[in-house]
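First, one chain by itself: the form predicted on its own, in structure tokens.
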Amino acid sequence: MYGVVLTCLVLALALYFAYRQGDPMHNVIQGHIDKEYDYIIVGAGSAGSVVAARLSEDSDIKVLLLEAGGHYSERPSFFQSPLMWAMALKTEYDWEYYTEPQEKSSFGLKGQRSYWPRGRVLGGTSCINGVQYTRGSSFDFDEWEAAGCTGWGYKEVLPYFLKSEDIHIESLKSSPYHSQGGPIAVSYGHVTELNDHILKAGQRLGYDVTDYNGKDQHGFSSVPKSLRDGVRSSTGLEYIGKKQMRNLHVSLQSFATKIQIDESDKTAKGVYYIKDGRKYYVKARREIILSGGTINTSQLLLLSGIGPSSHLKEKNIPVIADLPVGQNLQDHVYIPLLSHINQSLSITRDDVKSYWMKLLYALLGKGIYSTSLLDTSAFLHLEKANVGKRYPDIQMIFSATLFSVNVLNYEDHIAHTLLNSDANQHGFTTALCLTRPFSRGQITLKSNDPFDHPNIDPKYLEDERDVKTLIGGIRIWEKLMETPEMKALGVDIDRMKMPFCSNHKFRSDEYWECLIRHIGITEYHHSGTCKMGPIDDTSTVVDPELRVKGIKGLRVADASVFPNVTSGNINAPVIMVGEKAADMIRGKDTVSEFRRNI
């Protein structure tokens, strides 16, 4: 009986996604690609898919998009249901990176190494993230511009956020900070009533309930999500899969290994790549745009002779341009704080395994499979005097479930006490995140073999200010958990009393620091390794037009160009970079209709 039901579910799910996607393979090249294109984009992730689609709007040019992974339609249950993102982890659709052992953090992780999943699929990490749509603080972008990134202030980037957005939230449709008709759908998708309880607890502490993508990021918010009718609104689906562009060729399973650069005039000429076990070369008539992400773009530049000269020489790579590629690595660290509750307001293992829930999603696109479990978020300042004057210090993300499965690389004894052993226990997890870390890491080559993953050293928490900021955030979390709204749900801070930090007094600064250094993990927001800035700034790799300094015909468009990581989840800012990069390359202004007097 169960086999019949399961077969019907799979069939219904396949029909549902086929209906939603149309023909997602129409741009994909099945055989050999052409020998030459006007533009070659390397990496079909959150930015690369955007750049490729926008450049292809000019019908007189030919565009090639190279992607090392496969197509999201191969495993619709992985990529289209936002609830199932973790199913893709540690599969062929995940680069599965690990950091170097950390000296001052990751004490509770296996080998003191953090696991960094990255999407290896059309749509990149936008296919495996938590679908939380967050633009960042206006102060982030104004800071970029003040540091010499001309044209990247908030008023200049807001039109690109608007261009990419299709707001489905009724209360925000008339907001000047939102727009309709763009590729990326933004909607709510509340899981349970737990969201209301957390918002009320925040109000109890004096915080406003706000739209954190609007005028002011500060306060508590329901989480806007990149969802369209229960389907993940990834860039691969929305920008590539739904459009048929005769002048765009998408080559999957195509792993770029080197950019060919003419040393006589320092011009990027073409791309070497591996497909089906064979080595190929394709030429670019105009430009090559690297959108592989913070890790892959840095590695490819280094392999191509662009990077710190001493490091390249050490790896026997001829130096084409001496630039600080791989430096300035930044990432958001978060601390998972678990809270039990005494009411059925969260999602448990039985809910996830429910045949009814699967059928509801397969047939109607409704229920828990149609959304993520991230329902509430807060951006908070540690000092009230800074509200309205600078970016927030802390982000809290509330997930309507208790973490119970060890996908985060924790040591077994840490996972045993930190994570929930009963997957049917009701509760929620607070991800307490550092919005603007002071610590800086680096990416370097392990060898000159492109198939060797690079050395990733984020140097988490090496700057003591990061620890102090996180402790300050925990103090706010403590107050939130002690509000009448949380007490009525049976929340008890003692749930976070961990034996591996028992040599410190529970809830002391020393205890929380111990916990932070043991269980702090990546929020998957890696950025900064091809820093954008003035051309005469020796710490930068690309100029404000995203051109690699000293190299003609080569640009970077992904999170690696961030001078400083934005406050919050970075998928939306990366999409914005892709939109703005396409306009720069085309020499066109396509956002005049989105410019508003804000």
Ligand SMILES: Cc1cc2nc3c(=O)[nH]c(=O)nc-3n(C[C@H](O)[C@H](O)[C@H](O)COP(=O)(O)OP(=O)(O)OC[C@H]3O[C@@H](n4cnc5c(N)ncnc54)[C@H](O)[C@@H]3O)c2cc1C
Second form
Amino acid sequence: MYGVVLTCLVLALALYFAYRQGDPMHNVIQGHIDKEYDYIIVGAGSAGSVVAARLSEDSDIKVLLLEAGGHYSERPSFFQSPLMWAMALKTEYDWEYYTEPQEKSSFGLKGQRSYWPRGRVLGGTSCINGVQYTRGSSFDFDEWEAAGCTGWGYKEVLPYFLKSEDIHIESLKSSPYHSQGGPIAVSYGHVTELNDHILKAGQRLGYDVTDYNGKDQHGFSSVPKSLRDGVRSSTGLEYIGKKQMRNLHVSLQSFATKIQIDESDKTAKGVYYIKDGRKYYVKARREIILSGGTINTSQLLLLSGIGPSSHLKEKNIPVIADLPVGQNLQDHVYIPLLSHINQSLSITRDDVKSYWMKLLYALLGKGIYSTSLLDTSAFLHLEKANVGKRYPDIQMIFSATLFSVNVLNYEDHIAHTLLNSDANQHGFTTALCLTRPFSRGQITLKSNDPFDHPNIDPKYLEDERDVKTLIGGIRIWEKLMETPEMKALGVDIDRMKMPFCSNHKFRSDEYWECLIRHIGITEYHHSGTCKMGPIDDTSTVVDPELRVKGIKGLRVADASVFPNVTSGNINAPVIMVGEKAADMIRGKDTVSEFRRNI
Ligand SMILES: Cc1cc2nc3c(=O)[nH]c(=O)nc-3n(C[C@H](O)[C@H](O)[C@H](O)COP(=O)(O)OP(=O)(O)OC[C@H]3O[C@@H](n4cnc5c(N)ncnc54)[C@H](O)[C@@H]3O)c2cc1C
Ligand SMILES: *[C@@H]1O[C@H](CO)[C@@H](O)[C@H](O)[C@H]1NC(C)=O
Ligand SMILES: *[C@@H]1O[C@H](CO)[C@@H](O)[C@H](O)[C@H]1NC(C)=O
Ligand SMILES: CC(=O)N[C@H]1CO[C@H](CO)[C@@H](O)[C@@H]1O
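Please show me the structure of the same protein in the form predicted together with this ligand, now that we have looked at it in the form predicted on its own.
What follows is the entire complex, opening with the chain shown before.
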């Protein structure tokens, strides 16, 4: 009896969800696609979905969006609740990359290789990420502009952030830094009581409680999330899945293998792709836009003859343009620091299993299924004198749980001592992140086979300054954990005393360095390999209009164009790149109403 009632309930809820989200197959083309389109976009991720949707607003234009993965609606249990972000990992919806063995870092990882999940689905990595909504420091963008990225200063990118946003947080609705009505909903979702304790501990050390997407990043904030009524606001859902656009064709399971570039006039003409085991070619009348993400966009350019000439020659690929594709690879590194507490404030395995929680989510979009566990985040300067003068050095992200599942590729003995063995213990995890790393890595081809993984070498922590900054951040974390607010919860720094670094004195600089080089891990913010900047700068791949230098009809719009990674999580800035790219391609200014005098 109980089972029947439950089944009916679940069915009713599934229907209700489907109803709330409209027909997700809008725009997806089932049969053959046309021979020619005005624009072809490769990759329906955080940026590609945005570019495709915006270009399709001009009804006389025909747009094709090619996506290697399937549809997010095939697996609602993976893609609706942000709590379930790890479900899609290592499935057909994840590209599952591994880096080359690292020399100065990742000592605690299997094979010293970092595991890089990436979404392979309509919506790309925005379908599997932690939904933390962060724009970056105004100083990041002003620095881009100063380095020759004309039009990318903070004042000019802010309107594009606003255009894409639908703020649901009451207290921020009147802020000039936020706006309502855009595609990506921003709300807090479920927040645990731990948030208050951490904000208070921050205040104890003299840090303000702020909105880190507002005037200044500096301080402690509750984490805003890309969530609409508890459902992940992915770009696939919000930009593509909600509205029928007759001039947009989305072709799923379509894997681009090469861009055809006419060597005589150096113009991108079309895209080769594979679907259902067959090879096809589709022509672009106007432009091709690459949005395959930092790794695959770089690989696709290299395979198409655009890259460092010596490297291409080595791989027997005819050189069409000699550009530093694959260089300037950047990523954020973080250290997970675990703190046990003696009160039942955090989220444990029993909470996740609770039927009540599942019901609460299905009915109202509330409860712990409406959080990615990220409660609080802080942006901090190592030197107070730099506040208001430059970007912060450190980001802390507080998760309302003790990390217990090894999705991070740690060696078994490391996972055993570092991670939490009893998933019902209470506590939280601080991800201590570097905002602006100095280390630079690279992506190169293993072979000229498009199905081969490229070599990914982030060269984590090869620049000593990155380690120094992280140690500085740990010193602030120690102070925070020693505040009366944290002490009252029974927090004890000794929890981070690890046997694999026991040859150093606990809490000495050497100890923390050892820990950083063992357990430092990717924050999944891979970017920079098609660097944007002035045409005459030999380190750049695309100009400030995102056009591949020396090639007509070819642009890049995704995280690879970042000249430097921004301070903080990068999904929102990647969406901003998509919005701005669409305006540049259309030759339109669609953001005049979002310009603010601040
Ligand atoms: C586990 C995880 C957690 C994260 N958490 C956060 C977070 O909380 N907040 C945040 O701001 N950021 C987060 N990020 C980072 C952020 O989500 C990504 O940086 C961002 O989504 C990248 O967008 P993109 O458009 O560059 O690439 P993607 O979104 O990866 O899009 C690339 C798309 O192109 C497709 N594609 C690739 N190659 C081809 C090809 N050859 N042919 C056809 N299609 C192709 C892919 O399948 C994919 O759909 C997280 C990332 C990960 C992996
Ligand atoms: C990138 O960061 C480096 C190091 O901080 C800085 O020197 C450079 O000017 C930055 N470039 C851009 C384009 O922001
Ligand atoms: C938690 O630990 C702290 C510090 O040891 C102690 O003061 C406090 O009473 C404890 N609280 C509970 C509920 O056990
Ligand atoms: C061209 C292309 O998209 N290539 C690759 C993207 O990345 C994955 C994982 O490394 C490869 O398997 C693809 O072939």
